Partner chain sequence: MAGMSSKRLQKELVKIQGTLPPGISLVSADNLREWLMDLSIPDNPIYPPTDTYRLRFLFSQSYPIEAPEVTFLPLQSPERKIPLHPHIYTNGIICLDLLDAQGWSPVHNVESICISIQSMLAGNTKAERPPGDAEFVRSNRSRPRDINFLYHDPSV
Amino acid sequence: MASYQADRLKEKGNVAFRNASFPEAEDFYTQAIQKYSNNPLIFTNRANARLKLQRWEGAVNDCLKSIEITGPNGQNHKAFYFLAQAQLALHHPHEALSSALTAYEQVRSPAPNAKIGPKDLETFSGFVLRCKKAKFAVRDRERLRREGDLGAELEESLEAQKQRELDLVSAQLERVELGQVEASERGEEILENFDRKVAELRAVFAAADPTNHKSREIPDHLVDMITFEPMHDPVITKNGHSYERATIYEHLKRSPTDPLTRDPLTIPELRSNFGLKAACDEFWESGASDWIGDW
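Kindly present the structure of this chain alone in the form predicted in complex with the partner chain.
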């Protein structure tokens, strides 16, 4: 009985959601949960309403509750997808990426009775990429800042060393252990040495700084020829060309042909390209997020 009343309220919430009355939708879902709190779908629906209202923390809690009900290995791709969105909005790109990957894996190989939307694979795949970019952008920014700090620290210690050497020379001059001419020659030598070392230090750090690599491009073999985006789950065709899984699926749904050769091609004939996937992962790890640009 309680679950029947909850379903009625959930239905009202869905209507409100479709009419873009998100506060009202959230309210109906809350009432539904008060009647019956064991239906994971009500929690995912409320999470979706809360995403629209930008109540990220509430959305995270709803998704976690929904996932708790379906169990850690249960099919619940929507909850993982909404969770990833909220986590990304809360600037937790690591967690967001892991949730997005779970959602993606769940639509890639769904449970037998799972309801998968026709655009889910493509949407989730795009979102995985977004999380990846966010995660590595944060990491690379941190690394740059650390390197900046390290560079500054090294420059300071060079500066301190220069000062010690100069002090020593003036002490020796005072004690008349050095003549005036010799002392000024030594002083110049110290300054020259210092300038050269600072210049070298800066050159080394500049060479290691990926922001100086803007002109570099993502290697072609890591880019999906259909979307022009870097790949994260590449599959290979009979002819040896690789594409991002979600985009080649989308193409094959309309035209069961190899995009390059026009030979007949179907989804079951595609194979995961693990080697290329490893190369893609390595590319992200290499601190490349800066020159991937717009997202």
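Numbering follows the first chain given and starts at 1. Only the largest set of C-alpha atoms that superpose within 1.5 Å between the two forms is called the rigid core. Remember, it's a predicted structure, so these values are computed and weren't measured experimentally. What changes on going to the form predicted alone:
- Comparing the forms between these two forms, the C-alpha position of C280 differs by 2 angstroms or more, with the core used for superposition.
- Residue displacement note: Q172 has its CA displaced by at least 2 Å between these two forms (rigid core superposed).
- With the core held fixed, A160 shows a CA shift of 2 Å or greater between these two forms.
Return the structure block for the form predicted alone; the form predicted in complex with the partner chain was the one displayed.
Shown below: the chain alone.
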């Protein structure tokens, strides 16, 4: 009986969520949990609502509870994906990357009868890359700070300012001083301004001291979306996805499908991507081998 009542409340929460009424959705999911607290999907759904409301710590707690219910080996890719989002928002890129990789692996090799969306692999792999870049950025700032670099100190000041502005938006959303759409737009604007300022700052220091401020960035299109490492010898599929040759060969020996789309794919259908190979060669020849270990 309690489980049935909880399912009814969960469905009401789902309707509210689809209507973008996230506070109402959170409330229905909370009521459902009070009726029956052993359904991991209810915690996952509430975590998603809390992500929309930028209640990061609450989302973390819900995801961890959902994962606890399903067990360490249970299929719960959405909980790990939502957990990664909340952890990244809380500036824990190491933990976020671990959670995102778990979600990605569960979608890439799902359990029988797991509900996997057609775009889940692309979405999750993209988020893994985002977490990996965030983790690398933290490591790079730490390296520069140890070297007494002024640019690193200025970047940390920009990071602190960004966080204060994001915290303010979250507080205004919590007090209902901002609507969900406006809060989301302001958050995106803050992140865009931060990225622009960091890029401008790095350009200034690179121009002033090119020897000690070489670019340590990896363009997204050079990254193999199976291993999330920069490529050396890329090949392209009939759908236009590029992978490291050795990585995709190994994958196709186990499963004759495109890793991202799951469309049928065989080794003879792969073609060398000469244009991307030239970009990869330029990247490696720029001295990337000297610092890629930090990636």
